[in-house]
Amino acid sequence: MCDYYRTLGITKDATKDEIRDAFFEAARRYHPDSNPDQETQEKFLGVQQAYEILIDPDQREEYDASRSMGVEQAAVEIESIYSSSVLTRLDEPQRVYTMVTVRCAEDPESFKRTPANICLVVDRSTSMKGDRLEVVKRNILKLFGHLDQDDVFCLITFNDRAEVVIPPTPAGNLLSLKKMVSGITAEGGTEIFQGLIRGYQTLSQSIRSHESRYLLLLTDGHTYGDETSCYSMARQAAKEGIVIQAMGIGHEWNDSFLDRLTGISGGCAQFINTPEDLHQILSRQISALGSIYAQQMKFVFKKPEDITVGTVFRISPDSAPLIAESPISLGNLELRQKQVLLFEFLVPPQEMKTRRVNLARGEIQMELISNGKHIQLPCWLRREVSDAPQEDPPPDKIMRAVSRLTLYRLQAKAHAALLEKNVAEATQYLQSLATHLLSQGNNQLARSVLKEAEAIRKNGEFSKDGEKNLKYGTRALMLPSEIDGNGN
């Protein structure tokens, strides 16, 4: 938790005279007028984030409350940034964006590493066979090199059936099971439900303590009426820290179905094009699971009713749209990673006729890996309300993230002007989409746009892995890299 008084050089017991002297001096020293580096743009916004709190008497009983509730002995920050300083008060709506940062401060050299609970759940219906289902059992053998002496193990394949072809083993003993792999073969129909009840029963049966445990699933196909019974059992599992990780191959899986599922519980739906992304995100995935800080994570808040919250997404570790509703599942928090989210919040004129703006206030809550320690934190979203506009432009993040968040909607536009056979309007969404990819020097991405928009005024539709392309593509411009401005 931030140390508000630490960042402003004063003491506890200081007055609003001295917290407000200590802002100015601060403000003057790290403003990005004077110091226009990265670094210490963040110290500005962390030196005007802890005047706000301080200077404020209810925000600042309620932050010393969490303190003297020991809250600050939790490794663990919390940071908003604001597309407005302040809103101003006008006779119309106003969006407001919000950047949350979650970050995880302990110390690496004195962390331990917990053992994982994995469950992997494959589909195996006719339409893996081939290439394709061979690719995933050499990928399956190589995932045994990666694990941890401590983790444990769950092979499971579905088709309209569940099988437990792995039961849960330790890391250790899998490689005298490797025939278990090489005997699945592909046959039948596709009933996610079948594979995901089998991996939720497998992991939460666990009586081990002080373990993060993962469900896996990979599929290449569609789910047909069970939708609904996949995410109460998602919603379930995310109450017992069980986290849903989705990979979609090819082209014809549900992408819809599997983001909603997997963001019931903090985890993500990816998209595998090629054998190197199955084996880079497998690698990846294992590779988290020794850093687990904390899990069963979430955002737990009230706003106005009036106060329509219109966008969530998780820009850092995995870019992703998240459930827009209290609470928030987000999964688990790493060591060496930190959580990003973008709000966005539509705020009516009534709510500009008071002082200050609730936008969100509540709590992020988490459970510490460690010792089961369960923490929650306070996290209040406002703005003040003022006569006068704005003057500062919003921050750096803030307009690469919505400007990011603009062109992802631009492709799902595209998508929703197809579903309504309206050829012209989807064509021309993403000729804009093209026009601002170009602008911002993602050359290649702007080419498959164009690609894909000239099929669809040929076809009436995407090409075979065109929408899937496009939309993970621009996805993927949310990441840390393009936020932060390290991207192209």
The other form holds:
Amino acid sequence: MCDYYRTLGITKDATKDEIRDAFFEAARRYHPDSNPDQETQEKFLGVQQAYEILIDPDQREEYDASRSMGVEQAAVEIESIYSSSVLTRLDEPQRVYTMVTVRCAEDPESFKRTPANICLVVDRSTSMKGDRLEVVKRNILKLFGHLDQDDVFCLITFNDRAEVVIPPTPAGNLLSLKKMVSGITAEGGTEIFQGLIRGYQTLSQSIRSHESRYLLLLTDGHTYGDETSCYSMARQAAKEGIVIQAMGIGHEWNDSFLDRLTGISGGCAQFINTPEDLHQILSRQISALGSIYAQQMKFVFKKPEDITVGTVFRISPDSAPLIAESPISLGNLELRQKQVLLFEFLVPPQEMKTRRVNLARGEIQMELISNGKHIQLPCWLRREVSDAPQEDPPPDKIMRAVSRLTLYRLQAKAHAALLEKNVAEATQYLQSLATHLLSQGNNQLARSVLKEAEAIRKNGEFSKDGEKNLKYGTRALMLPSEIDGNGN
Amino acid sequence: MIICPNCHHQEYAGALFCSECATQLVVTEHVYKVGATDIIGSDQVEIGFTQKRRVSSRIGPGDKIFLKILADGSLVELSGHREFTIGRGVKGQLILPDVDLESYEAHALGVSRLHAVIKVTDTSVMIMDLGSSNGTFINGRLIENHEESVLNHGDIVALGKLEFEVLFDV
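Show the same protein again, this time as the form predicted in complex with the partner chain rather than the form predicted alone.
Once more the chain from above appears, this time first in line as the rest of the complex follows.
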């Protein structure tokens, strides 16, 4: 980070007049009219930037805050873009979209891997019987080969009770325990809390100080009555830096429950439709473990009472709805990776005297894996208010992301309409969705949407796998590979 | 407030897309949606280009595409976009097909609401049935659901029993 005070040759307690004088002095010296060479021109730009930041009390305060937080020590960058460059003064409420990108810029060469402590919690209720459980077992065995020597692995199964199948074991010793995995059988009900709490306790008791902890939950069903205890356990886990990831197999699992459960600790829930999905998602989870740069990342913020945060959606590295309240858990930041968050705000009418609107003001906190240091980066979301209407179109990235978010929501609306037994409305939403997917060239998903519209019209309900296919299909549209697509 | 031009739903100022039908509400260079096309009324039929001889039955760059409704000879132009959904609009239905055939007795002739989609590339025009109840036929031959079939100049397409001729004009 540049030292703006040094650029202008002033001290940290310089007054506004001193800043202005220093700027004019430096600008004269480096002005491009008298100094056409490249180097001086860059200096001139640097002086201008320093002046613009320091002369504005808010920006100066933010800059000072970031310096005192020791941001220089961390290779993390934060960038935010907005749906409009200024906020037009209106006497009615208006929407503002913001996309915040947290990027890890650490040099991968100099990065040292942190050992992982993984606890896999597997549902072995009756519904898992047969192929499902066999596929899971095969994948667990495959997993052994992907772990690092320093990793610790533990396997827990549950139905209405939990059982430790493999206690925490260094990865190198796992091969001798293969038969424990083959011995797992399916029977009984599904009480997710039983499995979760045992998994959490096991991870929590680990005495290794330098490791990243994961709880991976694999289930195919609903849990009844213990959701609240699951959530409060997840909050406790989040405090201790344990990230909960979930994989739902087939079409019967409770997606909104798992979305919320994983959202609490910054993890995410994924839909497993085929054995290949399971293999792919598990190996991605495991390979991600090795490249974690920072953990327990969260956005802690304050916002004015009259600003509403409608939605916070993470669109990278995975796409998942987040809980729109401070603090927002963001889980881990991986090397060479960025986290992208999309915020939807509702801003009240602006009075004549308002010059600037603070949407949310706070910091992104995280703990660096390499040295255990906690760092904080200021993240202030705000817009200047202007009396002239905004004419520039919103940035392409925002348009793409919000367009996909809108499609995801149409799917959710169809789902909600169907719950109310409103078949006609649900069909209409799906038809809208299909039309837009077709116009975006996504014929495959459009086809399954039309198929579902037809199924709803005929039977009044989604087909067997249809509902989750649509939900996770439209959600996947928001992933950066889709949004950044077409070379934009 | 912004009123969605497609479904008349009210959105807050600053909204980018209609939350009810996903229609884009702001003007950008990049359009994310296919808009509806104008239907040329039957009083404008006598353009006379159908007599024109074409060297090739395939489409070329810059060609215009018309659908000639056989029942009354009126022409529907497909222009401005690359994909057009065809079907019949129903009162109160939120989303209308890009090409609405309701005024040609589409309902009685067995056209579904979203019956088919016509896709235009630089070198070809394709049609795909969207799982309609009564099927799509090219020159009398039923085409597979959800599979693209090539359309040539002069092809007669039937959506259920509603027939039109596909015309490419240079």
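Positions refer to the first chain, counted from 1. Everything numeric here is computed off the predicted structure, so don't read it as measured data. Superpose the two forms; the largest set of C-alphas matching within 1.5 Å is the rigid core.
- When two forms of a protein are overlaid on their rigid core, residues whose CA moves 2 Å or more are considered shifted, and Phe23 is one of them between the two forms.
- In the core-superposed comparison between the two forms, the C-alpha atom of Asp151 has shifted by less than 2 angstroms.
- In the core-superposed comparison between the two forms, the C-alpha atom of Lys464 has shifted by less than 2 angstroms.
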